Each structure stands twice: as structure tokens, then as C-alpha cells.
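The chain below stands alone, shown as C-alpha cells; this is the form predicted on its own.
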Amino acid sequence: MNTEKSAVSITFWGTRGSISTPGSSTEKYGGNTPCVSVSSGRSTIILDAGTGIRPLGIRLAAQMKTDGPFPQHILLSHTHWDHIQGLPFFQPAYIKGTDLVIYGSSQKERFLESILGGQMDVNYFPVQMKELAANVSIREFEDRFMRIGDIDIDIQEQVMHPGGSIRFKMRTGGKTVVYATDIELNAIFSPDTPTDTTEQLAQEYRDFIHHADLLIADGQYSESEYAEKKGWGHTSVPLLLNVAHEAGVKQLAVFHHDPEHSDAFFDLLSRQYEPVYRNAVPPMHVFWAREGITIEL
């Protein structure tokens, strides 16, 4: 486990769920679908490859013009379109000499490689994956732990989402960052009929996020919306905030924004909930993830 103290930097490149939503009403919090980078020392990992990976790739490609190609590591929570649709537009994939490694779940009916390659079929996209200039390797997680450079990563499957998903806990520089998007926590923590299975899943989630310095988590629906969208695989804001606070999370980034939600709506939620948890005991910093912002831990 890496416990050496160093700066940890987290940048949000895409925060929207389901489908990209460009427009004047989403300029503040962003319209690109999920992509987050986590950097510590000389190590960087990329979480998900939604449309937000395009601006990240533009920045990385510009850096490569000066420094030359360097390895890229992409960890996919799952392969729904909003989490992979930016991959064909990731510029380092077109730079010769770049080692591009894409990791994902082995819990699929089809191999991960065939899923990713399928969206670049000639009928959907003009460049096939085998034609990319980078050295592309696609790996399915075989263990619950891996290490990339200075970053230790715990991996845990999430079942309360159609097709499943993965959450990641990154420990580096003495800090812990958890990325746990696309999960219906209401079905675990507030099920119609509690069972031994839901109690076990709840405890696993609590343990995974316990005392995280930053939790990036699915909070797609308001409380009233969730009542109409139960079973859709996403979490209500009030339940997420309560679970995170009980687990001792220090900062919570509400993530995977509903495509119907505007900047004004998020501002309203912020005013409603942020003061409550800022003044709670212990305090928890709550914010709605915004495209383009960087958090330093």
C-alpha cells in the first residue's frame, strides 16, 4: 500500500450520465459523459471513456508533442455507451508509440475486447480498433487489486445496475479516492424487502467508501424522481448523502448527472444540501461534480 505523502489531483472531464447534453443550460456543470482522471506523482489513471475523454485526449496529445508518447491506463466501470463512446475520439490512441491499456470487467456475456471493438465496426465508425496507431491492449480484471505506478487500486463488482458495474478505490499519497458510479443504492439501503443479500451489499459498500478523502458517486435522481424511476440502476441524492456521511466520507462529489437536469437545478440542490452537511458532525463537503474542475488532496 502506498502511504508516502504526495499531491493527489482529480480532474472531472465528463460528469453527465446517459447521454451527452451540450447547450446553454448545461454550461456550468457540463454536458460530456463520464470521464475522470486521477494523478499522483508521475502516475495517472483514467476512469471511464465517455465523451469527456475527448478534451482530456486533446490535452494529452499536446503534451506528447513535447514529451513524446507515454502510457495511458483507462479503467472502465462498465460498457454502457455513455461510458465508452468517447474512446474512438481519444487522440493518444492515434499516436504511434503510445501504450494504451484498457481494463474492464470479465463479468460479461461477450469478451470485453469484442464489445469495445464492436462500437468501432465499420458500420458505426470509419476507423476500426485494429487500425489505431497506438499499442492497444485490452485486459479483463482477474483480481480485486492492482497497482498502476504509484496508485494502488481496489476493485469491486456492483450488481445493482443493469449489466453490472465496477467501483474503484484508489490509494496514493496517503489519500483515498473512491469512484462508484452507476449503482442503485436505494435498492440496497432501502429495499422494499430487506434480505441477507441486501444487508451484505450495504456493508460491503460502507466498508469500501469508509473514511474516503473523496467519493465520486452516482446521485442521478432527486427524491421525487427516484419514486418514478425505481429499478433504473441509479441513486437518489438524499440517500447517497446520508450513506456517505454515515461512512465518514470527507468530500462527496455527486456524479452521473441526469440529462434532464440544468445548471439551475444543481445550484438549487447545492443550496439545499451543502450547508446541512457542512455543519454536520463530522462535517462533509458536498458538491455537484463540474466538468473541467480539478480537486487537489
Given for the second form:
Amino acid sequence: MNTEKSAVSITFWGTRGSISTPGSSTEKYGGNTPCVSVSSGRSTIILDAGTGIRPLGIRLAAQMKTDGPFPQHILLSHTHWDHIQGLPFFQPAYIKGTDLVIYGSSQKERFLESILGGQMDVNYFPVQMKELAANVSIREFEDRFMRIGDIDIDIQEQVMHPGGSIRFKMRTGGKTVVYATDIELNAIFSPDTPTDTTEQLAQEYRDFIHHADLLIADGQYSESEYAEKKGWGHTSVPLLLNVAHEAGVKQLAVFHHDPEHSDAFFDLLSRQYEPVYRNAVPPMHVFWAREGITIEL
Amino acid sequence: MAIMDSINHKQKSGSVADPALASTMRLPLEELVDPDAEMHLDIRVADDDRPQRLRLMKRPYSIGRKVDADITLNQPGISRNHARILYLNNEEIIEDTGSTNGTYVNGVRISRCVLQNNDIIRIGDATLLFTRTPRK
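Structure of the form predicted in complex with its partner chain, given the form predicted on its own:
After this comes the whole thing, all chains and molecules, with the earlier chain placed first.
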């Protein structure tokens, strides 16, 4: 494990689930689909390549103009559209000399390279994957653990999302950040019929997020919405908060916002739940992830 | 084959004829961005103080306890160089500049944050309400 004590910074570039949602009612929490960067020292990894990766790419390309190309590591939770659609618009992919490594699950029926190349087929996009100027390398996770620069990463497959997804636990600078989106925790922690399998899945999730300094987690639905969207692969807010608090999470970023939810709705949820957990024992800081914000641990 | 050709022809001509489907359709950006919007900070250094309004002029502002800061907040819990506000790409951004006690936006401790209308910044015991007012 990395024991160096350097600050860890996390930036939210896209927080919306399912489909990008521009407009005046979503400008505060953002309309771009998932993309989060985690940096420690000189190491940065990018989690998911939703449309939020476009502004990140613009920032990185500007930096490369002065510093020259530097490697980019993108870890994909899965390949649903909202998590890969920004990839063709990631500017460093068009900069010669950039080593661009994209990682994803090895548990799919098709190779990751084929899936990502498919969305850049000439019928969908004018530039094909093989035409990108960067040195693109597409890798499927071979082991449960890997290290990128100063960041140790624990990789675990998730079920209870159509097609599956992956959660990541990053340890660096003495801090732990967990990114666990696109999972229906209600089906694990509050199933209609509990089984040994659901209990095992629940324990694995608890262990994975245990005492995380920051958990970025799927909380797409309100409680009433979830009742109508069982089996859609996403979690209700109250259940997420309970599970996170019981696991001793210190800070929770509710993530993968529903496209139908407005800024006013998130403000309302925040006012409803934040004080409850601030005053709980132990306290847990809860906030709704917002595009354009960087926090430091 | 003839039927297939006919279908292909229909699909292709349909996508060109319908302006709503044209990929080059212009977006009404002028309605989304108001370059003339006025931006303010309403600065309150204690709960019972009347806030002082500062109009932001699309330039950097330093915030801290030191007397030559652009926004001097001589209060306990505020570092000499505490934070700064930047104007980049039509966005107002607040950055913590290594303060001891942190910079908060709507209760979240941030190191950097793109500001949105009605964001409440907290620095020590001071609160700074950010507002963007359309001039149109």
C-alpha cells in the first residue's frame, strides 16, 4: 500500500446519469454524464468517459501545449453510452505522443476494443479509433489489483446492473476513495427475497466501502421513484445513505443524477438529508456531486 | 433489392429534408450565455452585519486576512492568503490557496469550484453570496 502523505484531489467533470441534460434547470449540478478525475502527486486517473471527459480533455490539451504530451489512464466502470460517449471528444486522443490507456472489464462477451471501436464506426462518428493520433492501448483488467503511479487500485465486478459494472477503490496519500456507480443496492440490501447470494453481495459491498474517506456512489432515485424503477440498475437515496453510514464512510458524494432531476430538487434533497448525517454518530458529510467542483482529501 | 433501395432512399432523403434532424442545426447560444450578466458577492463578516456588495469585474480577486488582499477579511480562522476568485472562459471560479481552515461552497470543502448563481461561500466566519444577475 502507498503510504506517502500527499493531498488527493477529486474533480467532478460529469455527474449526470443516463443521458446528458443541458439546460437552465441543470446548470448548477451539471448535465454532463459521468467523468471523475482523481489526482495524487503527479499521478492522475480518469474514471469513466461520459460527456464530462470533454472539458477535462480541453484542460489537459492546454496543459500539454506547454508541458508536452503525458500519459492518460481511463478506467471504465462499464460501457453503457453515458460512460463512454465522451471518449471521441477527448482532445488528448488527438495529440501525437500521448499514451492513452483505456481499461475495462474482461467479463464481457465482446472485447473492450471492439465495443469502444464500435461507437467510432464511420456510421456514428467521423474519426475511427485507429485514426487517433495518440498511442491508444485498450486493456481488460487481468487482476483485482493494479497500480498507476502513486495510486493503488482495487477492482471489483458489480452485479445488479444490466450488463454489470465495476467499482474501484483507490488508495493514495493515506486516503481511500471509492467510485461505485451504476448498481442497484436496493436489490442487494433490501431484496424482496433475501438469499445467501444477496447477503454475500451486501457484505462484499460493505467491506469495499468500509471507512472510505470519500465514496462516490449511485443515488439516482428518490424513494418513491425507486418503487417504480425496480430492476433498472440504480439505487435510491435513503438506502444509499444508510448503507454508507453503517459502513463508516466519512464523506459521501451522491452521484449518477437522474436526467429528470433539477438543481432545485438536489438542493431540496441536500437540505433534507445533509443535517441528519452531519449530526449522526459518527458524522458523515453528504453532498450531491456537482460538475466543476474539486475537493481535496 | 428494389424495395431495399426505396427504403434506403427514403431514410437518406428524410434525414436531409427534415431540418430538425440536421446535425448542423444552430443552437440558440445567445439565449444560454449572457455575457453582460452582472456578478456580485454579498459579503457578510458576522451574522448580524449588513452584507457589503462587491461587483465582480471579470478579473482575479485575492481573498485573505492580509491588508493588501483584494477582499480583506480580518477575522479569526481566515488565512493571510486564503482563496482567490478567477474569471476563466466566461466562468467565475473560486480556488482555495492553501488556507488552514478551508474554503466551503454550500457546505462542501473545496479546493476549486465553478461558481453558480446563489452559491454561498464560507471562509472562516464570513459568508460570501455569489449572484449572477442578467442585465437584459
